[in-house]
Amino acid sequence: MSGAYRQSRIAIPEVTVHQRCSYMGEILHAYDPEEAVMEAQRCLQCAMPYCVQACPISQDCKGYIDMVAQGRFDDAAKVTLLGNPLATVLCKSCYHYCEEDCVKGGKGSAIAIRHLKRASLQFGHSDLLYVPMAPRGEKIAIVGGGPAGIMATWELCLRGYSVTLFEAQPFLGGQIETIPKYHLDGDELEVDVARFKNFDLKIVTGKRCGIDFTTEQLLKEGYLAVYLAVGASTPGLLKIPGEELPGVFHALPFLLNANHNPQGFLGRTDRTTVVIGGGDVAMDAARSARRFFSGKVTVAYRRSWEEMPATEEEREGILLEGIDFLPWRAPVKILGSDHVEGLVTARTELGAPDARGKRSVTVVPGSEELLPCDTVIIAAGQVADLNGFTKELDLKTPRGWPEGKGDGWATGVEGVFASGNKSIVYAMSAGTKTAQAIDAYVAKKLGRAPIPRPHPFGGKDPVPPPPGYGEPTWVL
């Protein structure tokens, strides 16, 4: 049978459930090259690639998979990285949105796209270094070294800018450094920006924008524009009694935690573990605490299993992994004196629908309940840190991170560039907009055209973004 005309995907090998508790490492392990080919020859090659039209980045799936499914791994690699500077980390952590919009999706099972690109860049030759124009000697000042601050460096330095790239945390990743080791094992960040060796480009860890220096100071020195790419790293506040108890962690430290000092965590055996929320972020905080303590994990949720707002192979994997859900519970207060020993919750139910249609959660009186712990983890989203920011960027943050309000995300200081999204390649696509955005306000004051991003290998010509109709989207 044509592979075309086959409705299941090849099985993804993976750690057994009853090892994975106990296993620190990745989960999912790599096709092998056959593997990789039967899966590939899958692809119907849609003449509307609807997978290319829901990346953020408009990664081109359709041409890497196109390679990969007649063995070429060398050019799916090069395909693969023609417009995904992030692709070793992605092809492990994305949330692949491509697959939720695959048309085989429809009648079976969507094309294992993430896992395709990972066989690209495993089988093919993939540590290769991008080139970029002439150095222009014109200078931008990135501050924050996590996936859209990572993109528009990539995007300026291709057009020859001298990028200085700044990041508060002694590393750079931001969101990817909380990544829990079941989807990131190894040093992927690392291979992904060795790949910038060539570029007119300066890290400096250890300095935070608004404390150690300023918007202002960066433009007196030089910089053309600077972008603020600082993300929501701040841990939302439940702002419930007992929530400074300690046991009472909040997820993205704990998470940050888990990867950078993890030894600060075993031997917490026997821990009853409460995780608050519904997100992603939630269900890696829980599977965690599955990991690194032995006790019971639950994940308690104001709405119900359908509403929760994490991704389907995040909801899988606290169920195969024997996490509780309790749906329809909302947080009241943390009980204990120097330590955790229970949370309080309430009953919850849907109540009017809001200005957008959803309806709201309301609290039951008189239907709390004790729910016996003694370490409780708050996944209440993010908020970001503006501590130094000064009122004249007039920052917006409707969903956690910075925005400047006017085009291109431009704050109220002239030269100053504010953005940032919900996940690694949403964020990826706003540092490539926010990228375009600067080098149009500095070709504007210089007195010339903006430049188109140039052939990431030094091609001659610019490779077009794929645009997800008929015609090949990729330039080998």
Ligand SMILES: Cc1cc2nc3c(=O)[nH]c(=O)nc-3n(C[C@H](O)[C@H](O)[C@H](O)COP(=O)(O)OP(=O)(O)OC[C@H]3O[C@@H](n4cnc5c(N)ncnc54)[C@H](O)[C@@H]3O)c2cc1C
Given for the second form:
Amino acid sequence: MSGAYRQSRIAIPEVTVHQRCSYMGEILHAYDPEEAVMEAQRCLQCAMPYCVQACPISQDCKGYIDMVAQGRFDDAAKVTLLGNPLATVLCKSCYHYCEEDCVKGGKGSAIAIRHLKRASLQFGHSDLLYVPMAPRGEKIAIVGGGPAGIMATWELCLRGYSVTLFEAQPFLGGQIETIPKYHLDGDELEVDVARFKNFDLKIVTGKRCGIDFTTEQLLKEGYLAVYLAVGASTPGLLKIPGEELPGVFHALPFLLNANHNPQGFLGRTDRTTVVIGGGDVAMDAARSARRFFSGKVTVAYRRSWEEMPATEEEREGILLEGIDFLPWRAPVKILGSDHVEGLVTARTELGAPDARGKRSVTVVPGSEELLPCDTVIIAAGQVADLNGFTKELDLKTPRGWPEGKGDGWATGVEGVFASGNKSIVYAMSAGTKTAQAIDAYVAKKLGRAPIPRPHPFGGKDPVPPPPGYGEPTWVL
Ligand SMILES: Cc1cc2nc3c(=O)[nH]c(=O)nc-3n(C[C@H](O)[C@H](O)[C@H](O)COP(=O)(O)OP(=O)(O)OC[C@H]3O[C@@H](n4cnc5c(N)ncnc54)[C@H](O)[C@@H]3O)c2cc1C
Ligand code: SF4
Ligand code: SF4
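Go ahead and give the structure of the form predicted in complex with this ligand, now that the form predicted alone is out.
Every chain and every other molecule in the complex is listed next, the one we just looked at coming first.
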């Protein structure tokens, strides 16, 4: 059968359900080259590629799939990296918005767009270096080394700016560093950032804006603009009794330490765990607890399975890995004197709809029940840490992370911008748009035209981010 007529996806090799709970490494394995070519040949090369349109950074996935289908892996790698400086990270961790809109998904299964990105980098020559424009000595400060800050660094360095990237942690990555090893098990971020070697870039880790330095100081020191890409990585609190007991973890530090310091942090492993929450972070915490601890793991959520915001991939993960799911339960208090001894939850039901039509959840009086456990992991969302940022900045946090106003996210202080977003690739998109706004701001200030994104590998034509329609715009 010709590839384009094949409706079902070439199966992605994965670790068996039996093995995966005692296995810390990645669950999904790469296609071999032959499988990748067969999967890519299913692509219809649509004139109107909804896949590209659905990708927040307009990654030319149609383009690299075309190259893979022809077995041209070197070209596929180059097309992938032209518009995506975090491709090695994303080929294993992106929520693949592109696949939801792939037309092949209508009648069969969507093309494995994310996994073909992995094949293009794995089998093509991906050990490339980005080529910046000649440095002009125009200094920009970027605060926050997560995906938004890294993407803005890439955009601005390519244009010849001199960038200093400040990061509070001892390492770059932001929330990428909390992604469990069963998704990202190696040095993916380092591999991506190594392609920045020729940039006029200084990375300063272990320094927190608002404490070790301020945005005002940066502007006084001659930085022409400052981008605050600080995300939202302070755990949201439940504010219930017992939240401070030993044995209670908040999901973000739990996952960060599970990656960076598993032995030192987790201590004993014979734990019975309840995870509170229904998002991807809760699922990551539950699936990590399943791997680290020998006892039972339960996810308690205040709505139904269907209403859980976690992605299909993560929900399927908890089912396959034998994690119990307890819907319609809200946490009331955590019991224990010097360590967690149990979690009291109450039954919930749907109440009246709110202003957006979403029905609220109310607790049923007298429905409390005790869940015996010795470990509770709370995944109740994240908030931004605005300590040390002045009122004049007028930072807003409607979606968790601090942001300025309008398309370019300018803050209340001239020359300072702030943005972020809900996933790696969306945060990268925010980084691109903010970098474009910074470039336009600096250009106006210096009385020159903004600089279009130059060809990332030194080709003679500038390469604007693709519009998401029509033929690939990249020039190899
Ligand atoms: C457990 C978990 C799993 C996830 N899994 C996925 C996934 O599989 N796929 C996906 O697409 N997304 C995933 N996400 C979401 C994604 O990681 C975030 O949306 C994304 O990282 C946000 O990017 P950002 O650059 O805006 O902020 P962040 O990633 O939060 O980066 C902000 C950076 O700024 C630094 N910082 C903060 N304040 C200061 C300061 N004052 N001074 C200096 N530095 C500062 C922080 O240390 C951090 O490094 C996950 C998130 C979590 C928590
Ligand atoms: S970056 Fe993510 S959304 Fe974009 S093409 Fe790749 S997998 Fe799809
Ligand atoms: S939507 Fe994209 S990946 Fe899907 S068949 Fe069309 S071009 Fe191929």
